[in-house]
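Next up: a single chain in structure tokens, the form predicted on its own.
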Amino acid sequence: MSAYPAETPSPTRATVPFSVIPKPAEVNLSGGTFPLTERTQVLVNPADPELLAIGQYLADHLRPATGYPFPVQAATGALPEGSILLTLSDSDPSLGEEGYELAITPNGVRLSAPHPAGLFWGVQTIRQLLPPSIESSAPQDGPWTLPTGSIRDWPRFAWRGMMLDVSRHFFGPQVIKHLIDLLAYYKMNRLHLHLSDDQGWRIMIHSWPDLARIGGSTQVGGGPGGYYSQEEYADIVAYAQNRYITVVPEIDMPGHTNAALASYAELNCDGVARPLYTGTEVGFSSLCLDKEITYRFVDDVVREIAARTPGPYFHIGGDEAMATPQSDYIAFIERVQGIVQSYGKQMIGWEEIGQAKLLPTSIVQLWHSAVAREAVRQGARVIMSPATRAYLDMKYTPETPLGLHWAGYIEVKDAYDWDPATLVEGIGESDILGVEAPLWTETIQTVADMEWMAFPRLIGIAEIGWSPAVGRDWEEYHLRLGRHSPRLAAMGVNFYRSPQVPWE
């Protein structure tokens, strides 16, 4: 970590000499340092379970490399001096659901927040504050001193996500968990699972079992496969929730459904089961629009799928319905925006569903085209995840073994060189929602695959969603995201260093 200036700046967004990434709003060093030690203890204020789980949650991160106990304990009478005080405060509403103040001083720190989730966020810039072996899981050499100063913060965007695709290629909870406890590290807020596809089912419906029980059991290029049990999903669901991250299921449709297709044959307008599908192409499949059972089919998946998601938010997919045609696509659609409505869930589609005639709840998902615009003009909402820019099943270069390009090649700077409020004409920072980066799984057989896709590019991505547009430039980020490079290696990801970054 670089030396902090002895002289006391204002607040600013420009440079910022240590490694924090997404980039704080706010910024105010004062040249001095706090020392964790022996003594250091984690205080919370009022202590109610949420709070001093949070409290637990930054103390169980702190205490593997230093050594130190950090109890974590009610705020009583006069703080000791040398803790960590997290408290709830309303006396700044301006930061929102999601901002926090963090005060460092040499005597303590106080982190500050009208709402949990902020004290949450506030945890992250702690930890990444600190020297980067403080996130190894194995005692190491301090000293542990953070830099005295204010920071101020707040999120740009609601939504910052992930989309991670199980069905071409599956992943068990533990690796999903994995993934949760990295997006939470750059603040991001949203998990969005792509649960089903041509290639596979990946949760059991319990009045449609052989969906997971067929359709589940291959992937790409013939695997096992797998799915998650309805109690495996509703763990990892609880286990996003517990670090302020709202998991999204999508159950794609009316296309990309052989997976559904070939396990019950009534859902094709032949009555034939479709084989199983351990290809790459899209496009061919479709669920027969013109069956009643099929509607009856998408209720209980919804249905059964909402029960065990306390997330405002459910995905249909609708994307390369090549196979359906227009009007039965559009209908079918409309009607199914109403089974998702009527489990009290908000519907999300990719952009296609911009073509159908939408409630103002719904939210569309951007990734190619400028049908997305169709939604804006009835009010929709928009989620930017831009192929060029955001998909990170994209190659680095055409060097690089793993992933696709028909999107083009996705430099770790072409992630981060883009603004979702200007990117395409007659979608604006008002229509817009948020980011997400999606990883489709084609190539990606492994967590180390999925961890050098998705890293460092997903970073980047979560500065795009978190930080104020105005700052944010890539030649300084680029020194910052080289001085971060220590911190990927701590938590042992296996990250692709760009030639384009200097890192250390």
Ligand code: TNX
Contents of the next structure:
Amino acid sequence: MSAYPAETPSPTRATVPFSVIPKPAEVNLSGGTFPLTERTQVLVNPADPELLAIGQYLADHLRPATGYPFPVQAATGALPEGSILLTLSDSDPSLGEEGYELAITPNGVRLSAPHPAGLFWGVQTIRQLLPPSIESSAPQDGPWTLPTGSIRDWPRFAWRGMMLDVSRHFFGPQVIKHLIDLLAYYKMNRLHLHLSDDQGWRIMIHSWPDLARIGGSTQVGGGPGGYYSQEEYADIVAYAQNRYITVVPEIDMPGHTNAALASYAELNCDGVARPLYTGTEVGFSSLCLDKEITYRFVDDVVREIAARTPGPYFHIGGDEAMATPQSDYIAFIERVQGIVQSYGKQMIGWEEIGQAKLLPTSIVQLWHSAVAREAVRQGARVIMSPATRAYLDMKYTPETPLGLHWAGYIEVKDAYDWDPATLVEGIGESDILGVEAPLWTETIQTVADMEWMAFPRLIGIAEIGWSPAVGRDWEEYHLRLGRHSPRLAAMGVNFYRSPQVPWE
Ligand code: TNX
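Mind pulling up the form predicted in complex with the ligand next to the form predicted on its own we just looked at?
Up next: the whole complex, starting with the chain shown before.
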């Protein structure tokens, strides 16, 4: 199906040499092929367990569809005919923390990078250069060829993320791991988990166990809810870490706290526990900011979660504190910032925290206004999540059965066709840490719903975060995207077949 009126000139498939997303920074194809065969080996330096793990990950992803063994072997200097070599190399430090270089000849593949993360992202490129059926979990017919040539590639932004709201509707560890695999495929490196809100508290805190037991017992619509044990959370974090993805935990405060206020009466100013809440209104709850116990609560929660979080970030929410007077709000954020810092983490908050006095290491997440500029003025950096472009819970069109539309309708083109550095006056490239696409789940109940709202818009956000601004263009992108339908289908992803995209 093509969305093009016949008279619209547009690039054709023939002019898109390959369909890698995000588009690599530099590509030179030479017109030949390298075939995978039953003799192809994956070679790594076996003394480095991290490289061995990346080699195994590549082999694990090539075996099911091809049926070939892909042994992971010790690299011994010269590249033996017909193999894939993964190697660390500091000969091109300009590739940075996450960049890589891929050289493919008819005789072999050499993937090199200054750091392991670059090799891992290069492996995703190799997967995407192969035919879509490589993603199948059952044997398929080849031929399994890679195009010859060279790719030098590195990300534009350090932060390329997705947020999932597991509070409004709870999603268990298996779903989160599946999502992590999909993020990795598109070179996204942050998963922000919105772990608490009015409707649910989703992680066990041993010093305050009723947060999870009571606060986690329901969700929007009154279903059973759920929560992660600390072991489950740590397991998710480790799974992500093995895929070069940093988990960012969020505990939203001082508003969006009804689940906590329902769990412990003493967190309320009047000492009376609130009833559990399963609706979708926002802005009605607040921690009691005059009570010392509130700060003991915050300290305990931050300490327990920080201890299970190797990544450097802790997100404190801070949005829509409509039930908190502004001066109290500011004092609260500043005090919480000190608590987060005392546990060795960098504080992140939604744009509203820009009203408080921020440490230069603190990070602000823009969502719908220019108040983030206040944070930029103080030297803080910005994660761009503009609701009108990056919110995966917005409907695609008025006909979309799921989602909200307070920020507008976001078709696939709207989600792709914008630039973080030119969207908000006063917030430029050097102020921006990167991009993140939030999926709020008031209306999202199943994995199929989640995938359908995220895909394919999330793929566009991934490209915005990774690919150079120059050369990024919807007309070309949407053809590459169209070629991802068999890949997404092979990975079992339920995605929105937008009429804007010429799906294969
Ligand atoms: C606003 S975005 C919220 C969330 C809602 C979302 C729905 C933000 C920081 N707060 O509480 O879930 O809108 O789109």
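Residue numbers count along the first chain shown, from 1. Every value quoted in this text rests on a predicted model; they were computed, and no experiment measured them. The term rigid core refers to the most C-alpha atoms you can superpose between the two forms while keeping them within 1.5 Å.
Remark: with the core as the superposition reference, the CA shift of residue 46 between the two forms reaches 2 Å or more.
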